[in-house]
4 protein chains.
Amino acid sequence: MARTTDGNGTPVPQRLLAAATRLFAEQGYDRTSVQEIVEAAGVTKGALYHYFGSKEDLLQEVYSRVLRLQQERLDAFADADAPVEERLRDAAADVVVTTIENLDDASIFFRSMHHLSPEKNKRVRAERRRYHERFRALIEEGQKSGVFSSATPADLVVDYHFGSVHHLSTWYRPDGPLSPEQVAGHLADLLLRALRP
Amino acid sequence: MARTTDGNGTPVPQRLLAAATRLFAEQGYDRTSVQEIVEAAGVTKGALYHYFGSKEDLLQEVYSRVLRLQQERLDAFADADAPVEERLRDAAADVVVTTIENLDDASIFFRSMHHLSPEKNKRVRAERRRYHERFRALIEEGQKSGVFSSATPADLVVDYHFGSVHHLSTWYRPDGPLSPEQVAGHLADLLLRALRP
Amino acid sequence: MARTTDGNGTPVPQRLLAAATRLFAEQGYDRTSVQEIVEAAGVTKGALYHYFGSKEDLLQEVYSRVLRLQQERLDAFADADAPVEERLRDAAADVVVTTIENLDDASIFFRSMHHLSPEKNKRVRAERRRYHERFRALIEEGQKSGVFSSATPADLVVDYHFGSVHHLSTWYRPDGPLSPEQVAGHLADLLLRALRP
Amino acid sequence: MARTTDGNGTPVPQRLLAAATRLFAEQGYDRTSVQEIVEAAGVTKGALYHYFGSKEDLLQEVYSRVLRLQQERLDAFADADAPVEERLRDAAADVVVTTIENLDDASIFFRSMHHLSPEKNKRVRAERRRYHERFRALIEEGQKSGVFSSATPADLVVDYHFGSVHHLSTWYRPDGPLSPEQVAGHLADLLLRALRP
DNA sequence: TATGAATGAGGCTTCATTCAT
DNA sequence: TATGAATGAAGCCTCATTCAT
């Protein structure tokens, strides 16, 4: 307790991140100033500096939270003991669902990466390559055991789902008709059609 | 003619904008300065505002360049004498082979419309809506007719295909393995495979 | 005249160096803060950003206009058509009246020299060098021909002679009794006398 | 003992003096920053506010040093028993190897003078001042006695041998040729040379 | 005796746009 | 039709110092 939250109780850098969150996905980050998130966080600009060293830091905070959370889910999937269809398919819907739970996260993600300097960019870039290629190692394995198609390059599959995923941010709306569940359901079924030999 | 070609025969406000397009993909239109884009153009300030009225501007025309270009193309593909289901694969190659062959359009498309100003962000969301009613009209005509199937709504299928074209200029590499026109071959087969009754 | 002049008929770029050159010798590079220049010159910072890439470039700008002014009077002087003591003498005496009536430029050039970037510090060592090794030259030269001791190595009687010259702006007063000619005739005259054989 | 000399058994005051001497000579006090010294010193910042009031307090410090360093050899030296020439002669060679010894402590003192507070500036001017007298007292003798010649006025002379002392900092190298009793020999013979009747 | 979080002022620089020519 | 000097606001970041613990 004490110092580190003056106010509400969350700790400073916590609420740094909270709020550079969601002014980034808000307004892109180029658009949101420092000043603007310090405001928001309750907290002056010293403060900020005192525990990130730079704006670009607090990007850098935000990436490596979804590539931590999603390589850790898709793993638990990936790995569980099931028919390949079966675990496609999980890991398949579960990324949509992750993803609608941290929409901001995923609007960053997907519209920031060419803010972070060339050598962060490419860190980001290499996890983001394994993820994709454990994804796309469940794909090849149905293939090989011939549940699945063969028709399409596995990596282009891959490639196929992301996009729908990546493009959530672009048009899914917590009020719409349709729940996360429903909406990770739906993809999942394409990409398992698509796939079906 | 004359003065406005100086150089190299191209008029000035398209030298203009082929150079902002470019520097807009590669950096992003916040990171390009008005400077950046005149020098690239080889003209100066004062004949950039002589011709466009702001910065933004210049991201509206390409904008405007995008949606005409593909509402056309989308046009003509559904009007076409075909069955519904030739229809739409053709429209769904279509828009990935022009889609990249003008990459750079793409992602300024996809990672930009926060920065146009609110009434030009509506009057594109406007097109874009346009644009995504005709596609989803063909395939709601395949799945009355029963061609595909009706498991999942048809806004969603379109969500899903055009995920995956937004996502190309993520990962699309013109010297990659496979030619545009394997790319819109292989995506639009998925499209088909998953409405698949 | 118009524009360029605004006020008192100064183009802009030089009085904003004037006004940095006067505070850079009174308070030091860093304790001199842009604003302070561009008050004292009565411009805007934009107007200093057009025609002066940064702070550092105003610093630049006065090593420039010393080494040049320096550089010129030197050769002048040794390549005169007269005995070498008499050659040595005359420049040993310009270099001090020269420094005096730019003691501003003086202060600021032995004083802020590690403020400049590594690269810019390296071009004026280089220039400094070439200046040093003219003025050894001379030294040298009375050695040879035995009109000089050469009980001290040449190099060292250079910055015996050039110590004197960087002390001057540490304790010479306008208002104080000697004028610059006098000063220059006494350290002159100290130099030779050292130099008898 | 104990707790103030945490590491390598140097007291915390005097670690973090070591560290401010090292860091202003090498990049001048307004560039260190007191993390830095800090830092360089091993503690943390209450540590250094809890034994210096301030920044300026530890310049200060170095500039007591130096001050109370050169008087008293000064002292020394002049209040010998031997002849002013070789009284002259000791003291002048004498400052130079102290100075050379102390390079760090030197170069701030002729860089730095004008961060001091105006009355600290005050302070260390006055204790120069009388250092200067002393050492013109010698020259002074000798001209009254007429082993040195009267050319030229002693104020002059003291501040030509004291440009050639200021001036070490700019040139001597530890590794070049010369050690520091042949430099400070080489200096005191020129200016015992100058003042050859 | 020492910590380190937090402040608040100030520093340098960038930039879209305007306007007299 | 075009220039480019100049503006003015805003942006990111640094830092000496304080203070509760």
The other form holds:
Amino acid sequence: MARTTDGNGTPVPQRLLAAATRLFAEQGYDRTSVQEIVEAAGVTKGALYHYFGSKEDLLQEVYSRVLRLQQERLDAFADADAPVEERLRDAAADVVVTTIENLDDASIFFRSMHHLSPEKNKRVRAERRRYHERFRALIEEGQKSGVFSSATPADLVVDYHFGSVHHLSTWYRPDGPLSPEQVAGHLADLLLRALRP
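Switch from the form predicted together with a further copy of the same chain to the form predicted alone and print that structure.
Below: the lone chain, stripped of partners and molecules.
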């Protein structure tokens, strides 16, 4: 019987996700076999199919787990008792840091999203849209109260910021000159400058 944890206590689902993430990042989703994933995770195919219905389910979870984390954090920032400018800056910086901390996941998703079935693709897009709508609501709150300029529609401001976030995996390098927090601060400041009345 397959062990539910490894020697470090890591549960099987997390081991499978870690192995899949590493292999998808190194080899690509389409060039990674289920056998390679289970061997790297130290489990059987039966264990994989017990926790995930398919390799495609692993791909979906690679992205969804980061988006869930980011949604929880955005909700906390949005609900905080602070001025809207501070809440938006914190949220804008946080999505940059959490994306950089999970750069393989982001890279895999944008390279491999087309491998998801239409139904799974629709679900992932709905999750991402929910995140973007909550982020946009912060901008609209600031625009309605006069803290932010209304000259640029909130949707365009959201697209501007997330265009930068979604391309981090194409240029950011951990050994580069800027830390994740520095990149996050710069991008958050750019966003706030674009909204200045």
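Basically, rigid core = biggest C-alpha set you can superpose within 1.5 Å across the two forms. Positions refer to the first chain, counted from 1. Small disclaimer: the values here were computed from a predicted structure and weren't measured.
Novice: For a quick test of reading the superposition: does Ser33 move by 2 Å or more at the CA between the two forms, rigid core aligned?
Specialist: Where the cores coincide, Ser33 still shows a C-alpha shift between the two forms that is 2 Å or more.
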